[in-house]
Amino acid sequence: MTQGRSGKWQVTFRVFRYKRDAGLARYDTFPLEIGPDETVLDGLEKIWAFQDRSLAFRHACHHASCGTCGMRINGVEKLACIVPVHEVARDGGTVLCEPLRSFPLVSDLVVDVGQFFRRLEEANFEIIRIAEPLPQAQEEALTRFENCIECGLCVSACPVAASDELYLGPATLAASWRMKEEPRSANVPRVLANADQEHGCWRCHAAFECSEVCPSNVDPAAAIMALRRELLKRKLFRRSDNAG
């Protein structure tokens, strides 16, 4: 990576294309002068905007509360909103662009999110968290939130929903022991059995990788194995009770 007389930064962008219609997915390159703070999301504006508007890319609030603009850049699963150019452009100054994997393509960086949000619908996911006891005056003006912000990187990460379509996945499966923790108005024991099964949180390898990319320090790794001793315990506590 290269510094021109502007002090902007000389990087090629390699960006990841497919479009339904066009026949094989292939890769475009594109030269870019990018600040020294810039993102590779500001990178990926910029093609656009000069040099390729057939670009497909998801954005929308440039901080890392949405996790819309989730990719894998290279190689490794992303918020490419927070991620400047400097600390990722390689071999000469080279950011290369990948979408998610383990979901439907839908066009160059988009994937079609629609299953992943179907499944936390079945964990009775509510992104909006019970507010800690505070003065009256003050817990009128709070909405307190999950750190779960459904990016899906986690998703992307795990070897294991690479290789079987059916897994509820770590997001769905953290979502369930949240769920389990504070219930608000979800059905726990329903939660707990839609985790319990073949698909569900046996079916992880203990990779971690998810816990390694999230960008909202959730564990997910984590929440999994608190989710396989919280049903192993009341497994063998109604054997226990069946015994007696």
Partner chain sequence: MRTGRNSGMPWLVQAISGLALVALLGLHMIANHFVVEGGLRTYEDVLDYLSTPAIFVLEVVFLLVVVPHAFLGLRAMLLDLGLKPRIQRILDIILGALGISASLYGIALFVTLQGRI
The other form holds:
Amino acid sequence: MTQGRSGKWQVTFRVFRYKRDAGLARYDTFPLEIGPDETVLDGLEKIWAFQDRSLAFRHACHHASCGTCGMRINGVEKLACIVPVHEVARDGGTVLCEPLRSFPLVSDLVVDVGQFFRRLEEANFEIIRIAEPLPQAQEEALTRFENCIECGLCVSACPVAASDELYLGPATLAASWRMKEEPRSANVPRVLANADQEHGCWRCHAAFECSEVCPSNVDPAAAIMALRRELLKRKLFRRSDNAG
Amino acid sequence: MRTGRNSGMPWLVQAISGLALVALLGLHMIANHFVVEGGLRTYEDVLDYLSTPAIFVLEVVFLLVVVPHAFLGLRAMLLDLGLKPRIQRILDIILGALGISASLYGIALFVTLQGRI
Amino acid sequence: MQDDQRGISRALAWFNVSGRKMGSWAFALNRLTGIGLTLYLLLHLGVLTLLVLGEAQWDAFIALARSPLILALDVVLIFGILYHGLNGIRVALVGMGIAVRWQKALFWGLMALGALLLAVSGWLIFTI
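Alt. form predicted together with its partner chain, vs. the form predicted on its own above:
What follows is the entire complex, opening with the chain shown before.
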């Protein structure tokens, strides 16, 4: 790897562009001088600030907490705010930025996450951060599910969600399992019934891509398998919540 | 769309039939090909093979497990199309009819050949 | 919002494994082999009709089926059966909540077994 005298790299950002009124989508290239330790989000902000004010992308916290800057970087779902340029490109190389798959496209790198959040709500998912004490948090598994930052990377990576737009998706199913494990005020039978549908937990084909890309180690795939095991037990042995 | 108690049934049937097929197809391949000189049974060999009741049962069971597994697999792919429930139901009926036809056809073949033994 | 991802192109999206990891490849190959095996099953049932037609028809087919090209295609068939069956064991077990944590090791272990069985089957196909 070669570094410039200023410690900056010359990196080309190849960015997916789409504006509803401008017709077909295209890719724009933006040459950029950027430090290898700066993040992809830093690069996009520089492009927005100095090259193209019409570039649309979502971001907020800059530290993998808000989950808004999820996108595909070089074809893989990542949070742009925590990916240093040197991880995805070399000096003189190219970084490809595309919006998440399986979400309706709004503009450039911005997708519509409305449906995604509505599905999380249907799972009664309460957004409680890991820093907040849990009443019965003795198992690591509980806190792991709590880590979901609703970034949508798992949905974009999932091959089933890519095909089946009715599929509830890994995040919702992980949230469902999370609410079953530590229900708080959730109506567990309703949460399980929501997951127990043809386009719910039974639709997963065990590709495990959701767990591969999850930036918070939520492991949605394991949650889906746990849900299935629970539902199978309930169906085969007629177990109810009252029966434990 | 199936919901509630039956929604996991296609998946469960697919998983269990799949596991059963590992054994059934394994036996089918070994008995029909890998222990046969030349790898394929001649007409006389086939009749001789089917004359064993256990083999006849094995082949019928294999047929009745493999056909639902294949058609449920096709159905899983069709689910991706996100079809309207009514159209999905029609497709389910068509696939079911095709599966039943294929099974009946296979059984008719076995029975016809048994009649020649 | 654009809706050009809908319909048929969306239904084929599972086949796009670009940049994806083992799981997507395993899933796509499982479907491809599943489609192939379903077509083969229907073809197989159709070919068995020759048995009903009589000894001459069946034995003529057997002679054809022993040609090197068909035997080579048999190796492809065995690959499909072994892959679909062995990966299917992983998918079924993991789907029931069994060995979820070890699913990658399970996959590669089963694939190693599959490679061995494919080699043995290939050898048998051309020698028995």
